[in-house]
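One chain comes next, on its own, written as structure tokens: the form predicted alone.
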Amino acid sequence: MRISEVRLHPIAIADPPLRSSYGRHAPFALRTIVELISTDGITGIAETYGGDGPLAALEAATPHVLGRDPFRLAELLAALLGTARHDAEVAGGATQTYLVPGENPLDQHMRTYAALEIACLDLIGKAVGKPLCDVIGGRVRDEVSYSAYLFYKHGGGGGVGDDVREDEYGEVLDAQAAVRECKQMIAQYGFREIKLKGGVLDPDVEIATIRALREEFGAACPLRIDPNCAWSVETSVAVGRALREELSGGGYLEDPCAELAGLAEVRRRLRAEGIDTPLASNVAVTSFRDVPEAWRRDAVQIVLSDPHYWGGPRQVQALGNLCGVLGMGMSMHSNSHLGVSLMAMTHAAAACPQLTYACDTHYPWQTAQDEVALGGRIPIRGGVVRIPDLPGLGVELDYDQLARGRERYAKIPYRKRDDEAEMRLHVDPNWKRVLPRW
């Protein structure tokens, strides 16, 4: 069996104005689906990053997929990072403190080798039969939970014209309406651990919040916050010193300073006054490299996984493998995505003992208009993803969705992420992302 056709769909899926540190989402959020087909008549799928520059890496790779044998991943990575560039200057070095995710250089082949992996053990697992998870080593659960994802957000359901999507959860912009919109998550999905994306508002409001969110769903639900490095190291003290409470018995406070210098400081200071809250990264901490010395540092305790920028299941699967050497946890990062890449994440979890921690989603973000499942959305019931009794990733494409999607991309003028442009067109002229704000 060998690969004899690679199919690239870029599309375009309705996002609301969801706020976080880099600012304010686009009325649409752009994806990559991916197709090899094999010479037996398989095809595997996978979901990706969206826009010109995943595309043209995925358009660059394409050579040296086509005539590949998909069981051999290993020759396929090879080949991929023999074409990487290691020279690319960035603000932050090979960090993702100042750049949204899947924009570092540094990853790019990474991301790229990650969708190609996806979709040959998607294919791979047609052709024998089982599912994913099971033919990179065996499921350890047979269902993955996921964490309620918060955002503070303006009114808008994501969309433009013709193509505007309802406000399901209206404007979040104080603890009232965040424990609103959390209500109506979880009694939609029955999330069981929530998450909320800070570094939006004054970091009293946030404390405010969190605590709101408490004293409604009690200790039994953990709590996380995650400022994407809008604080400083005295911030991040004071808020870790004010939720010492409140982010115990499960929860955790995520990247709330910059780099692992500061995470570190942060750490200390805080672990000084007996606070043992947890600190947790997939800004400071994005590949293996970074493991090490935020271990030696004591800088961060858990890690962010993510098959998208890890560079696949597999990867995801040897991350795990150093946390539980070096008594690290592990949960996993999310982007924007529709089902295939819901399932991706959950087959990668379902597959590594060490990612205890319940996974990020914005699925419930994403709607039915754009889903590109066969089938439609993927069920999200009592928090939990099960793994379903079918080989690959046990999801199809509906290509006529798929080609709404590519339809809705044409037609509308954004390339790439510019969540800066978003917060200067509709709330402030003038607006940049610091770090730190506060």
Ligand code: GKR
Given for the second form:
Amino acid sequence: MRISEVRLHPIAIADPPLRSSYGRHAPFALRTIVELISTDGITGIAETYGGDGPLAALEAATPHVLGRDPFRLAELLAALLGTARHDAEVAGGATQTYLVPGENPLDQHMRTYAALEIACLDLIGKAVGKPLCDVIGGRVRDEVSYSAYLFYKHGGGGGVGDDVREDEYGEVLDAQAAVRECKQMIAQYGFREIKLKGGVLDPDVEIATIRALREEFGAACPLRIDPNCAWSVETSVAVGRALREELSGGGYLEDPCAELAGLAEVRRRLRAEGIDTPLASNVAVTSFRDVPEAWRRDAVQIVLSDPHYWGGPRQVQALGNLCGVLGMGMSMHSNSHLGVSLMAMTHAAAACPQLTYACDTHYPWQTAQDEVALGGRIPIRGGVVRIPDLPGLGVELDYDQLARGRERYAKIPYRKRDDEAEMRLHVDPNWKRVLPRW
Ligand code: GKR
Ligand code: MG
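Pass me the form predicted in complex with the ligand as well; I've looked at the form predicted alone already.
Entire complex below, previous chain first.
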């Protein structure tokens, strides 16, 4: 079996005006759907970051994919790494800290490879009649837990003009509204862990939000807060101190400030006060090269994996092994996505024993109108996604929906995520992402 065709579909999906330290989400998020067709007529699929950059990288990788045996993944990775310019040269000093997810030049080839690996594994699963998680060594769980991923947001459900979505959650810009958002989300999906995206409002308001969530949902529901580096070391320590109780018992503090040195200092000062809240990261730790240093400095105790940029489900497993050896915890990061990504995340998590926290997912923020999975939205019930008894990822594409996603993409003017531009357009004409903000 060989790969005889690569099809790339740039799509746009409606996205509500969610806030983070990066700014405000645009009315449409960009994704790319990948199809690999084999000489046996089987199609493997994947979903990844969208816009011009990821699309060009996938186009450039296509000659390495055509004619290749989809089982020979190590060879494909080596071929792509061989063509990648040296990390530091490409990055020119830029790191994930100062860029929106999906734009980190240090991980570009891993992101490209990840999409191809997921599609190859889907193809292999379909060829041998096994679910993807069982192709990569086998599942350790049949269902994967996800957390309620709360965002402060402006009014609006995403989209523009005659292509708008219903505003399910309304405006959420204080503690009370965040509790309402969470109740709604839990009622619909049954999540049992909660993540609040912070770094948006004054830290006192975000502390009050976490306290209100604890009061409403109780200690059995672990809480985490992620301001994406918006706080100084001083503020991070103050928030860690204030939320000592609320973030204990399975919760964590995620990327409170920038860089490993800052995180190490926050950890040291909290520990000195007897506070053991673990620090998690998907900003200071984005690849294998970051893990030993994060561990050595005790800067990060929980690494956030993500098959989309760590290099696919097999690298997530390798990361799990490394975290296990180092005694670090592991959770999973997400970005705005549809059902194909949700299933890739679910299979990767199912086959990774070290992943013991509920994974993040933006899935509740997207709607059936944008879903490209045949049969519609992937069910999340009781806070979990079950591995279906189907080969590969367990999803097929709905080609009419895919065509609608492509039409939307063709209509909108932007080709990369720019949350700062959205802030300037709708909130403050002078807004810039400043780290630390508080
Ligand atoms: O969707 O605005 C967002 C998030 O801030 C996302 O881009 C982050 O990558 O979820 C992410 C995180 O945990 O940092
Ligand atoms: Mg994060």
